[in-house]
Structures are given as C-alpha cells and as structure tokens.
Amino acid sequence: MDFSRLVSYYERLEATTKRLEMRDILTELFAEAEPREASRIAYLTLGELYPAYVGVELGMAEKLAIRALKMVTGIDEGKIEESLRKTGDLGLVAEKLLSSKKTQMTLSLEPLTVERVYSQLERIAKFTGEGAMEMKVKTLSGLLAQASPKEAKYLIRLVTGNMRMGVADMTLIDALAALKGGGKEEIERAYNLCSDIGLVASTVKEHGVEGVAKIGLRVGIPVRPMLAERLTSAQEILEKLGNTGFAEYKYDGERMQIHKADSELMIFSRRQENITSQFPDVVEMCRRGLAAREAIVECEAVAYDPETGDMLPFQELMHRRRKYDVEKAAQLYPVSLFFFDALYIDGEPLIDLPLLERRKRLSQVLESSDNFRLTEGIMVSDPDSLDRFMLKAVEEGCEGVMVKDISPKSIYRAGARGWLWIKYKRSYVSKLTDTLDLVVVGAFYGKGRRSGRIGTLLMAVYDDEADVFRTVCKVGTGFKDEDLEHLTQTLTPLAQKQKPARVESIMEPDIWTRPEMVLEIVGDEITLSPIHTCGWGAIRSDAGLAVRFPRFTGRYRSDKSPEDATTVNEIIELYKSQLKVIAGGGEGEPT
C-alpha cells in the first residue's frame, strides 16, 4: 500500500469526531491492507511501532524534527520554530513548507510505501549511542525528501508522537470486528491476553476470528490487567457480590505482573511496560521465592522503611523509576511484594478458574517471608466485619480493601473492568475523602505570579462505555511552583488548538491537551454541574457531575494509563452514595 493511501484515510479520520464514523473508515482501511500491512497500520495509527512491552518508543524531539525539515527545505530553524509557535502543530508547518513550488521541485517523485515508512521509522527509533541523533535526523530528512506535503504532515506527527486523530485501541478492535461481521468478544479477548494490537490485526486479516481465538497466554508477553469498580459502603458491596466475598488489603504501591521462565524474570507495569531493569531486587526475590518453572503472577510492590518496617506511600516508590543508580535506589527504597493472583503456572492457564482456586494455586508456589507473601485477606459476609477489616487495613498503611467475587463466575477477566472486583477505599460521610485519578485534557494560563505558565487544569474522567473522556472539574490548587513548571514543560508537547477527538467538553480551555497525563485529585464532594459532561443526564437531563473544591495531592499517576483513570460510573456511584448519607441524617448536602 502506498503511504499516500494511508494518509488519505488519516485525513478522513482527522476530519471527524464521531466514533462510528471512525470505525467505518478504519474498517475500509483494514479491508485494503495485506495482513503484514494491517499490523503496521494498527501500530502507526496509534502513533506506535510496537506494543508497549517491547520498550522501543518512536518519540523524537521536536528540535530534531525541525533540523530534518531544515535539511529538506533549506528554511532556517528559527523561521520553522516561529511557524510552530503560531500553529502549535509541526506537522502543519511541514505540510506548508513542502507545498511551496520552490521546495517541491527538489523532491524525489518515487512514492513512499507503508512498509518503507515503517522500516525507516524503526531505524529512527533504534539508533543509539554516539552519532544517534545525527542518524535520526538524516533518516527522517530522507523520508521527508520523498514525501508529498500531506505525507510530510503525518510523518512529522508520527515521529513527534502527536497524531491528533483521537483513535484508540478499542476503536481499532471495533473496526476489525466490523471487517469480519462480528467476533468482537474474541478479538478483544485476544488483545487483552497478548497486549499486541498489531498481532491481533494481522491475525484477523489472515486467519479471521477463528485464528484470533487461538491467541492465548504466553510467558514474557504481558496480559492487560483486570480492573475493579468502586462502591462506597460495605453493605452495597456485599449486596453486589451475593452477600459473600473475599476482602484483601489494597496496598498503596505499584501493581506488577511477574513473568518467570526458568531463571529468566520479567516485570511488567499495569501499562504493560517492561520495568525489569528498575527492580533488580524484585527479580532476585522472585527467583528465590517463586517455586515454579514457569509462571505469570500479579503482586503489589510497596516501598517500606528499612529501619522501622513501616509501609511508605506510593510517591516514595516512584524514586525507583530511574535509569541510573538503580542499585542505590533499591537500598534506599526497598520493597515488599504482596501477591494476589496467578494467571499461569507450569504450563496451565488459570484465568478461567474461580478466584479462590487461583489463590490456592498461587499459595502453593510462594515461599513466603515477611516481605514476600500473599496479600492479607479474609472471607466476609456481613458489613460489620468488612468495615472492621477496612479500618485495620487503613491503620496498617493501606489505601483500603478490595472485595472480590468468589462464585464460579469469578474468572480473571483480562483488560476488563467489572463488579467481580470492587474497591472499597475509605468511608464517605458528607465529604469526598477518597482520592480520584483524573486525566488532564486542557489547561488555562495563570495570572499574577503564575503569568506565562499553566495555572489551572481541566480534568476529566474516563467513560469506558463510549471510550471517551468527560470533564469533571477545573483544578488550580495544591500545585507548588515546581509542579507548575513541570506541568508547563510536560503538557506543552501534548498541547493542540482543537479539542481532541476523544474528549467531550462544554468548557473551552486556553489550550487543549491530548488525554495522556493522570493526576491524583481530592475534593470536598460530587455536585451537579451545568458545565461538566461527566455523567450528563444520569441524574438530571440538563446536568452533569463535578468535583467540588478539587485539589492536587502532589501525586502524578505515571503508573496509570488514561483508560485506568476514575470512570464516569464511579463518579455517579459516589454522588448517589452522598445522597444516601443525607437521607440517613449525615451532615452536608450536595449543591
């Protein structure tokens, strides 16, 4: 397939924000592609080259891309940067520069293909060591010299990580299912088990839904994690679970998926990133304490004070996320591992077994110690015992508890959020005392002392049914000066003039940002709102829901993808819980 053909589809995708229209365009695109091309196209459409677990990123600094544009056009870098400041999109700048007749005369007429573009982008991503930056610039300039203006626009957007189309992985899955006239459940399950949208796309093209149904668990390939819903009272939780459940501590750490194959150990984050090199101590702990030849197990890694043994908050653990002085960080911030699930042990997939059977199998392969053991857990069948267990968990430094279904249907639902697992973090009186993980979708410039920098953020929750982000508050308090500086630097590359396709908002910020950064926010309560789109129509036909008096806690949730953020349904449940408190005589009232 010519790259120009792919670009024509990208132009159509960029022109719409309608999810069904996007799906139909992508279905047409996949219908044209060969199986190998389908894999490449799936990655490129998401602005990627490989699955996250491979650890090779396409991202290239804008300054390097500007140097490549100078090499091709002869235009001074300062003038290119000036155009970038005006448009906010280096892709549009490239399109305009290459559209001039003077420039166009110097370009090669040989058409680019999807395969050639992909292979050259691979080269750019893999250049390392001395001279790597120069080779990246040269390779990109070579592509640009062959590109049409519109092709150049998307080449620049690809290498700088700014595709601006609003296509998510679930949209691709919908398109692949539409291509085959069904089979979405099988396609989604395969993706959740292999975390590789390219593999899924090429398999669907070559072998259909029957082929994709054969994709299963593999040691060394991360499984997309099962997720939980949230409720706010012990009684509600137990009613949802048929009056009995298994409650375990919800530790304030980092979720890890451990893969073991003989002596080889790999650690994956909840975002499917390979973080093995950052935790050599965890590797050694698992080599010694995980008594299985092959295994895929999940645990929570929690930092602790080596002098007192007390568990430390999540932010302390983030000191371990570094490329250098890893051994020193391991000594300063040692971790305990608390295991809570087993997906695969010694050749046997376990995900279709009930929870208690999986936990039993997990216990059989753990050689437990103080810092390497199962999560603390008990069976609960009445609200009082669950509340007592919750208080004990919080007293011992945990966030709260997770309560899980134990019925025969309590399988491990990879990549799914549902009522088989329910978070119960802290009790709600009249105030919202729990934290929320919200996604930055826009920003407002500050005034006075904050002039010239980002001062307030527009935050959103994730709507997992529509696969979009809906606004829930503006937050401008809780930020230190260094936070504002960091946010200005971090959000600038994510900024764009037009509203991202996956964002639903009535408000208009000074700048829109791609929904990528997750922050922890706390507020006073959930209120009805005429200007925020979270839960629009769920309580009142003309209103959404908002967080009142939101404040930044200082915690950047780099461990969470935007799709792992607090959901619309969770906010609705929190609002309803407040109403129950009021009806029961609690203080305060949502406004």
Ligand code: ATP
Given for the second form:
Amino acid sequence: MDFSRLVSYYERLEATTKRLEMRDILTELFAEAEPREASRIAYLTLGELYPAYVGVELGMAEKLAIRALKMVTGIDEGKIEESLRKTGDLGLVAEKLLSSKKTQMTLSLEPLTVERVYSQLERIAKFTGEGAMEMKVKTLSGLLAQASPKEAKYLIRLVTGNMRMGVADMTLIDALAALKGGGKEEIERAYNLCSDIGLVASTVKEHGVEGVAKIGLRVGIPVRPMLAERLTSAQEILEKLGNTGFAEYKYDGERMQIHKADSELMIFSRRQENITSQFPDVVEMCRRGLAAREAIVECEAVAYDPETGDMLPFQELMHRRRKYDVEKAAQLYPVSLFFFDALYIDGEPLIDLPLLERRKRLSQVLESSDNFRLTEGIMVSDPDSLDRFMLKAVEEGCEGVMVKDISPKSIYRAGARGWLWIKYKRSYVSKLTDTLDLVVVGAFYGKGRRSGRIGTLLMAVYDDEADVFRTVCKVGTGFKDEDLEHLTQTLTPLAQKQKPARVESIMEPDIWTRPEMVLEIVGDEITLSPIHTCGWGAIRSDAGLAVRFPRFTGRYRSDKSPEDATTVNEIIELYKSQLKVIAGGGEGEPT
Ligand code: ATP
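Same protein, different state: after the form predicted on its own, show the form predicted together with adenosine-5'-triphosphate (ATP).
What follows is the whole complex; the chain from before opens it.
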C-alpha cells in the first residue's frame, strides 16, 4: 500500500471524534491491507512500532525532527521553531513548509510505501550510541525528501510520538471484528493473551477469526492483566459475590507478571513493559523459589524496611524504577513478593480454572519464605469478618483487601475489569471516597509565587464506553515545589493549543495537554457539577459529577496508562454509594 493511501485514511480519522465512524474508516482501511501491512498499520495508527513488551519506542525529540526539516527545506531552525510555537503542532508546520514552492522540486521521487516508511522508522528507533542522533536526523530527512506535504505531516507526528487521531486499541479491535462480520470476543481474547495488536491484525487478515482464536498464552509474552471493580461496603461486596468470597490483602506495591522458562526469567509490569533489568533481586528470588520449569505467575512486589521487616508504602518502590545502579537500589530498597495468581505452569494453561484451583496450583510451586509467599487470604461470608480482615490488612500496611469470586466461573479474565475481583480500599483521608487515578488533560498557570509555572491541573476520568476523557476536577493542592517543577517539565512536551481529540470539557485551561499522565488524587466527596463533563446527565440531566476538595497524594501513577485511570462509571457508583451511606446513617462520616 502506498503511504499516501494510509495518509488519506488518517485525514479522515482526524476529521472525526466519533468512535463508530472511526471504526468504519479503520474497517475500510484493513480491508485494503495485506496481512503484513495490516500489522504495520495497526502499530502506526497507535503511534507505535512494536508491542510494549519489546521496549523500543519511536519518540524522537522535536529538536531533532526540526533539524531534519531544515535539511530538507533549507529553512532556518529558528523560523521552524517559531511556527511551532504558533501552531503547537510540528506536523502542521512540516506540511506547510513542504507545500511552499521552494521545496516542490524535491518531490519527484518514487512514492513512499507503508512498508518503506515502517522499516525506516524502525531504523530511526533503533540507532543507539555514538552518532545515533545524526543517523536519526539523516534517515528522517531521507523520508521527508520523498514525502508529499500531507505525508510529511504524519511522518513528523509519527516520529515525535504525537499521532493526535485519538484511536485506541479497542477501536482497532472493533474494526477488525467488523471486517469479519463478528468474532469480537475471540479477537479481544487473543489481544489480551498476546498483548500484540499487530499480530492480532495480521492473523485476522490471514487466517480469520478461527486463526485468531488459536492465539494462546506463551511464556515470554506478557498477558494483559485481570483487573478489579470496586465497592465501598462489605455488605455490598458479599451480596455481589453471592454471599461468599475469598478475601486477600491488597498489598501496596507494584504488580509483576513473572515468566519463567527453564533458567530464563522475565518480569513484566502492569503495562506489559519488560522490567526484568530493574529487579535482579526478584529474578534471583524467583529462580530459587519457583519450583516449576515453566510458569506465568503474578505477584505484588512490596518494598520493606530491612531493619524492621515492616512493609513500606508504594512511593518507596519508585526508587527501584531506574536504569543505573540497580544492584545498589536493590540493597537499599529490598522487596517482598506476594503471589496471588498462576496463569500457566509446566505446559498447562490455568486461566480457565476457577480461582481456588489456580491458587492451589500456585501454592504447589512456591518454595515459601517470609519474603516470598502467597498473599494473606481467608474465606469470608459475613460483612463483620470481612471488615475485621480489612482493618487487619490496613494495620499491617496494606491498602485494603481484594475480595474474589470463588464460583466455577471465577476464571482469570485477561485484560478485563470485572466483578470477579472487587477491591475494597479504605481511604486514608475520608471514609466517603477512595483514592482516584485521574488523567491530566490541561493546566492553568499559577499566580503569585507560582506565576509563570503550572499551578493547577485540569483532571479527567476515562469513559471506557465512548473512549474519551471527561473532566472531573481542577487540582492545585498537594503539590510540593519539586512536583510543580516536575509537572512543568513533563507536561510541556504534551502541551497543545487545541483541545485534544479525546477530551470532553466545558472548562478551557490555559494549555491543553495530551491525556497521558496519571496522578493519584484524594477528595472529600463526589458532588454534582455544572462545569465538569464526567457522568453528564447520569444523575441529573443538566449536570456532571466532580470531586470536591481534590488533592494530589504525591503519587505519580506512571505504571498506569490513561485508559487505566478511574472510569466515569466508577465515579457514578461512588456518588451513588455516598448517598446510600448518608441515607443509612452513621456508616460513613461525610466531611
Ligand atoms: P489500584 O489503583 O487500586 O492499585 P489498579 O487499577 O492498578 O488498582 P485494580 O484492578 O483496581 O488495579 O486492583 C488490582 C491491583 O491491586 C493489581 O493490579 C495489583 O497490583 C494489586 N494487588 C495487590 N494485592 C492484590 C491481590 N491480593 N490480588 C490481586 N491484586 C492485588
């Protein structure tokens, strides 16, 4: 396929924010593509080159892209930067520059194909070491020299990691299903098991839904994690689970999916990144303690104080997120591993077995010690014992408990947030609300001491049905000076002049930011609001929902993608549960 053809589809995608329209456009696009092209297109459309676990990213600094533009157009870097400041989109700047008469003469070469663009982008991403920057600039300028103005717009957006079309992985899955007239469940299942949208797209094209249904678990390939719903009372939880459940401590650490194949060990994060090199101690512990030749198991890694053995909060673990001095960090911030699931052991996939059977298999392969063992857990069937267990968990440094379904249908549902697992967290600040993970979508400049710097953020929740982000509060409290410094630095590259395609907002911040950064926020309660779009019309036709008195907890949820943030439905449920607590009297103290 010619790249110009793909670009014509991208133009159509950019012109709409409606998910159904996007799906239809993508279905047409996939219909035209060869299997291998379908895989390339799936990655490129998400602004990626490979699945996350490969760990090769495209993101090229804007400064380098500007140098490449200079090489092709002869126009001064200063001038290009100036146009960038005006438009906020280097893609548009590139389109304009290449449309200008002076550069037209360079456009007579043979047309670019999707394959060529993809392979050149691969080269750009992979250059490392000395001279890498020069090579990246040269390769990009080679592509730009062959590109039409419209093609240049998307090449620049691709290399700088700024696709702006608002297409999410689930929309691609919908499009692939529409192409085959069904099979969404099989396609989604395959994606959740292999975490590779390109593989799924090419398999659908080549072998149809039947072929995709054969994609299964593989040691070394991360599985998208099963996730929990939340409720705020022990009684509701037990009712939801048919009066009995298995309650486990909800440890305050980082989720790890451990893959073992003979002596080889890999650790994947909640977002399927390969984080093995950061945790040599975990690798060693699993080599010694996992008595299986092959396994995929999940645990929560929690930092502990080596002097007292007490568990430490999540923030301490963030010291382990580094590239250098990992051995030293492992000594300073050691971790305990608490295992809660087994997906595969020695040739046998376990994901379709019920929870307690999986837990039994897991216990059989763990050579346990104080720092390497199963999660603490008990069977519960009355609210009082669940509440007592919860208090004990919190006293011991946990966030709360996870209460899990134990019925025969309690399988491991990869990639799904559902009612088979229910989290029950006690907020540290107020009984009414739990902590929320919100996405930054805009920012306001500060006043007084904070003037010229970002002072307040516009925060949003994720609407997983419409695949958009809806605002839910402005937060300006809880930030230390170093947080504001860090936020200004991190958010500046995400800034854009216009509202991002996937953001729904009535408020206009000073700058918009691409929805990427997730922060943990606590608030006092959820209230009706005429200015926030979260849950608009769900409770009252002319109002949305907002978080009252929000403050930053100090926790950057870099382990979460924006689509993993708190959802609109969760906020609606929280709002309703507050009403119940107030009506029930005394169970919670509204602040
Ligand atoms: P949170 O923001 O509350 O950590 P989350 O969105 O990351 O939640 P949830 O599905 O809401 O994910 O909660 C499950 C998370 O809790 C898991 O991803 C895991 O990291 C952690 N966890 C801690 N203890 C357990 C446990 N016993 N069983 C399952 N998950 C646990």
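Superpose the two forms; the largest set of C-alphas matching within 1.5 Å is the rigid core. Computed from a prediction, not measured in an experiment: that's the story for all the values here. Numbering follows the first chain given and starts at 1.
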> Is residue 411 one of the residues whose Cα moves 2 Å or more between the two forms, with the core superposed?
Replying inline: no
>> After a rigid core superposition, would you say the CA of residue 465 moves by 2 angstroms or more between the two forms, or not?
In response: yes
